[in-house]
2 protein chains.
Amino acid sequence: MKNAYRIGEVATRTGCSPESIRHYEKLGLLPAPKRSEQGYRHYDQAALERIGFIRHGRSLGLDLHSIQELLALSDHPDTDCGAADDIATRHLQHLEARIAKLQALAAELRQVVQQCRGGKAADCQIIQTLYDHTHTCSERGCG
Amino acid sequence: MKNAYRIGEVATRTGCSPESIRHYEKLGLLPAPKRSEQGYRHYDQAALERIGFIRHGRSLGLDLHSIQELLALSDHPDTDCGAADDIATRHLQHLEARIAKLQALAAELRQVVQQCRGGKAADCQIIQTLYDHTHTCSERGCG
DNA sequence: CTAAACCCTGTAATCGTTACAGGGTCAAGC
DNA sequence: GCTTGACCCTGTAACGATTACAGGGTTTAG
């Protein structure tokens, strides 16, 4: 268990590219790490765990702003936990809405695809359907 | 049925912002329209339908590149229709994969949310779970 | 005759990540 | 020694689609 990792080793261990790590630092999600005499970043175990937190949040689809809020809660252990629940619940609802929308899109697209019987573009039902604006979402309220 | 619409009226009729219309033109999805003496764009009925085509494609989640390919097919009526079917089918598979991934994310997030019993951030299970890197997607192959 | 609403161009922002360019540092091998 | 390659640094630009300006000109209605 070392206590000083350079950014490349952190990248390997966390699955997070060096560019992203520097990006998180610039955005304030990570504190500025110590530097070697040559200016190389040196990370400790806590930084590794913080990056793991961020990556786990990202893998769940959370945006960096939400992750920053969750990190702030974690940095202030006396804060009420309700805010974390709000963020997660809000994101879950967001995900569910997006799933529903994508499912509607997929269903519509499935119909479009099944209409294609081959032949020339002039007769292509896919292209015809796209020109048919009676099916656009803006007129059916599915956006 | 007029035969000369300015960009604002086209925007109203198609539900597509003037900025987007100019953007589509710059990208080559729309031909450069005629201009008034003062330089205002004047669109005809065919342009309206072409914009409708683009919007319908976008509402299905197609990217502008795919839409451009479909428009190119439409512009060459003798082309084989198979390419259109390829584009639509490929996009449908893409949608289905994305839906599956989002559903897995939502399921995981639902578990996380249910762990929150209130209280202080120090004890918050949401935050604890995010720190727990044994659950990150990179280690479970769900990315 | 003036104010509001429209149009023009070009540029920059959004989000998260990646890919450079241009330069410095460090290890291993010859 | 000296080179080669793998690192690291900073800053900037790209991706995709859209939105939001700034700074200027035109039309239209009161």
Second form
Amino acid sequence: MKNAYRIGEVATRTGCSPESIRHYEKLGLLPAPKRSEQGYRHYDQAALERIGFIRHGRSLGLDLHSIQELLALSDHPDTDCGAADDIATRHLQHLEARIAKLQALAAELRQVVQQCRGGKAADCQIIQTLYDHTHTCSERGCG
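Target state, the form predicted on its own; input state, the form predicted in complex with a further copy of the same chain:
Shown below: the chain alone.
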């Protein structure tokens, strides 16, 4: 097979573990590769590019379901890309909400840290604040 790569070489070239590659196959993100007479998987260049697509999507924080939807659109290039825009917009809104929550957490922690600069653990504002979780439970929910 010309330009055929075994799973170890694909893992090295893409930075993706063999376990993840097999998992992507199982989920249908990657088509089943051709097999050698010995049963080894052999991937082509298109599979490497597809793994790169998946890894880039994951690095952007996309879940595997969204990546699967985007790959399906990619597999049908004449399809309207409105669905891709919807996926990206939904993900961006989710990220922005998470960022806002993280910024609120950082502000709260910053305030607590500024209140406690040494002394005995019995008087530590950080420890006391962590014991007083009723304020944060009502705002963000306990969990």
